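Here you get one chain, nothing else, as structure tokens; it is the form predicted on its own.
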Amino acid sequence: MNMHPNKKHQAKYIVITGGVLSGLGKGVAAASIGSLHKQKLKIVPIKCDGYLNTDPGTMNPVEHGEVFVLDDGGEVDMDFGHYERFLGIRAKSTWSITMGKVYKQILENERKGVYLGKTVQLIPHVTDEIKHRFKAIAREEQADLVLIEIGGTIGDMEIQLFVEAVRQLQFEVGRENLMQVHLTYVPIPTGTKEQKSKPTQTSVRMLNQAGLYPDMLIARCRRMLTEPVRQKIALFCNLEPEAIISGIDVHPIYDLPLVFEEQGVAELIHKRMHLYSPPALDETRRLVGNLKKLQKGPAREKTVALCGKYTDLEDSYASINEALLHCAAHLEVKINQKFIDTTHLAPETLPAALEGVDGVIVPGGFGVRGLEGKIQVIRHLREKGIPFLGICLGMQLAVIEFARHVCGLTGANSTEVEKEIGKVEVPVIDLLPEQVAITDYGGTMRLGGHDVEIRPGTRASEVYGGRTAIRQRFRHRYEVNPAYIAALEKGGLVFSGKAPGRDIMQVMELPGHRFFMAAQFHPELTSLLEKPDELFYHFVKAML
């Protein structure tokens, strides 16, 4: 977009903000309209939250969703998720700006005297280290365009600083710069079939006390707006009805951006910001398609069992899903979940929670809580010869199973039990050494992107196409303890995929078994539509 390499590059911005309630989907809205202009422009997405931890990696995945891990070793919101996979891009842990982040920098600042002894106050020294940093992202990134999604509800007392910098921006880098969208929600209540717009309106007077208007208003509904609530909603909001675009619930999330073209969303951008790159959304309708003809008629289906401890909300895993997801699309196949929480399973209860499984997933976690639950279905899968794939703690569960019941080393656990039930005698699974030291919870753990070697002439070669190095993403604190590798080998286990250098064992399999692989990496968090994770698929492809 820069035709002028030596004139100062200007970033266009468009800002995303929410209304009248939380959850509404603003990261799935802000990367659909990203993916519109993704085949042309450099794009990067920036997420604002307005809690006080600088990232969620501490926060409790019930509470707040799952954390998502980039490959520079950020912990950044499940939102980021949305990022890369629609915009194919690997973001950065500086594009998540947490409240919690930018306080501790003002604190650093003062303390070095960097305001020269001013009394530190949240205008103009917090909205100006906001607006530094969304500028500074620009700049370093050499963006085309910047997507600014504030966090949480309009009105939220949090999320004010975030706001306010972005009505001081919109005046600094010029109106014909940035552009605002504001998501919000019109209800069906029940008993009638009437559309409400009177929420959307009280969200719209409220940012506008705020000092922004926005330029286009996405509304969330269960099904398109009608044109008399449309004109009603552009009347009261300044708007033209053409810029009054209906959010209608979709499944899959990945046929958002198609209704956003339908509706002309990449041409009110252009005519808003003269700033414009083609659509390019043939592959995305061909696998939604796929995805949609599964979901009405008689199609292949089959039920995976996601066992953990995170069951009461869905987004603790959302990445699972969606690299589920995406193997549905090319396999053509219908995929059921079902969420089983080993906190309370029992060997006489195993068969039944099981019943109609073609096969288990067992994700990452931490602490004791329902460990010898996962572990109980991890050896039912093993000798019933049900296709098994693990997942980070999944793994190291996966080695105490055998190393008691094959090996016969009936003390294995991991060495992270020893504080709820004490000594572990069999250390099968024990703290990373460079873990040993560290008190901190908070971004110490082995994080994001690390080679993995392949071994040759084993599953994970031919699941990894041969190659004999691959990229993925960690966060743990246990490893394989390299101690007991060797017996365990002995036992009949491999370890296909290691650290290069070290004996970190990073794959796992069973030969001979119909699918039973785990990985000490989250596979789930570089999967895409257009291209799913090869665990995943092959994992998949064995229940098929």
Contents of the next structure:
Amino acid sequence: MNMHPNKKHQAKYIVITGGVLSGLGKGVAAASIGSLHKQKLKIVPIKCDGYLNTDPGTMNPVEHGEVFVLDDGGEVDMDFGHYERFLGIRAKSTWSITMGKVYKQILENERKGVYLGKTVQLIPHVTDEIKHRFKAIAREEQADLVLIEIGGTIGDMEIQLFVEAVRQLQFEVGRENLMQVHLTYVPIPTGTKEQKSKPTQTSVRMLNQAGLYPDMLIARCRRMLTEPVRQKIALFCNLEPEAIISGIDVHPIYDLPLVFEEQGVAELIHKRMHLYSPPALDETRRLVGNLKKLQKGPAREKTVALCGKYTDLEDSYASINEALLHCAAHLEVKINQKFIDTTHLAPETLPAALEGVDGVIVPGGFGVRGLEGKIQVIRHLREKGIPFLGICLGMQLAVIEFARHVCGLTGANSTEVEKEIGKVEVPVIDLLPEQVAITDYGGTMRLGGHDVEIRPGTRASEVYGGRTAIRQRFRHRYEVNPAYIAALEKGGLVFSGKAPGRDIMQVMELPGHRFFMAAQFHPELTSLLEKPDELFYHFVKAML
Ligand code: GLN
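Having displayed the form predicted on its own, please output the structure of the form predicted together with glutamine.
Full assembly next; the chain just shown is listed first.
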């Protein structure tokens, strides 16, 4: 029985800020901290980004990393990928708070007269809006623990209002309910062998100036911090030495919760906020152990090539890399990755590019560049019986390739390329009907989780263990043109998954091939270390 019917639910907050450098892995660190408590507590991650875009949906993945798609259709920062994978949760798009979203709300409120004639200001109106969002999420989700990650680096002008909102929040929710974690960097300059603590000291001083006083410091460093350095950082940052955690480089990243646990992170959180839920890390330990064993070798090895154009930044395909790693841990095979930039691929250079490759993934993408090269690669895989996994654009290209070279539809293409190369004679891939009237770019694709109906008796049915309905995440404007489905199937292509009650083809396969499957959805987004995505799993298995 609830003894305090009027007592409000009070969540605990852990706020993670970063210092010194960007790209230190705040998302992974925050997710790892959360994962120590996931067994017993309801954890909700919130990510704050200072940029003025509403979401990263329209940003170039080379600049910003992969766009992660949530089940509710939100296009969010790739850190949500870490959150979902580490915490085993399904995140919501409101948990991604960008300055763009905040300002949009403020301007709308102002026009509606919400501010009652007041001068609208950064403080209190913008900071109030930010705090309001934090608290509303905590309340709606009945969260036990809210992880607030503030993107960027302390000192960045664009995150100052988030920092100020947190400063105020700690007094509103009570100091015992809010804990601050600061992630910094301890370099070991070449030439010296010494760990340098000065950047950390400077960074913490900047935090202090903003009114924040960290309760725990995670210092990214190549090696465990030496005791003197730990003591020194503790002294300068007003902390006990045990609150200084070494955030050493780990491979795989799933090792980080284990590294944190060994250093007593859960215990520190307990001490500070009376929040105890004993970490249950046995399964993580086993799978991480498998992956480490593979790194040390000797191990069976396979090479997977990723054909894309966003090859400049590894983060562009972050979830695909993770999904492969999940399979590696379960199938106990070391997966080497190779990028093939198809922009300048020619028939003469193709065999060399595919030398030593055991399977190929053609991932999602947009625009014309590199398309023809990918089609050549897919043809080669089909003809030579090499395992192929197509994702989204990858499926569309596999259909184009099949239409051209098997069904004799020579001019087959996607109308996506029309703007760049002119009229497409045989539009086997065309805009989804509901997309025709849309002109805005942001947030207007067919996005998020949708059901997929799997056709019994197909390879897909085998892959999904006989299930006839699965749920997957989408992000596309184009689809297999329903007018060509019959012709393609007559040629031997099998559409083994579709949207229930609609003609949207969502899985395709070629019977008789070792593994030639493609999906209109993004299976990589929902793969977990503990439970690898089935399509990826069977693709990797087919290579063995
Ligand atoms: N450009 C294609 C479309 O919009 C594929 C999108 C993707 O691969 N995510 O349908």
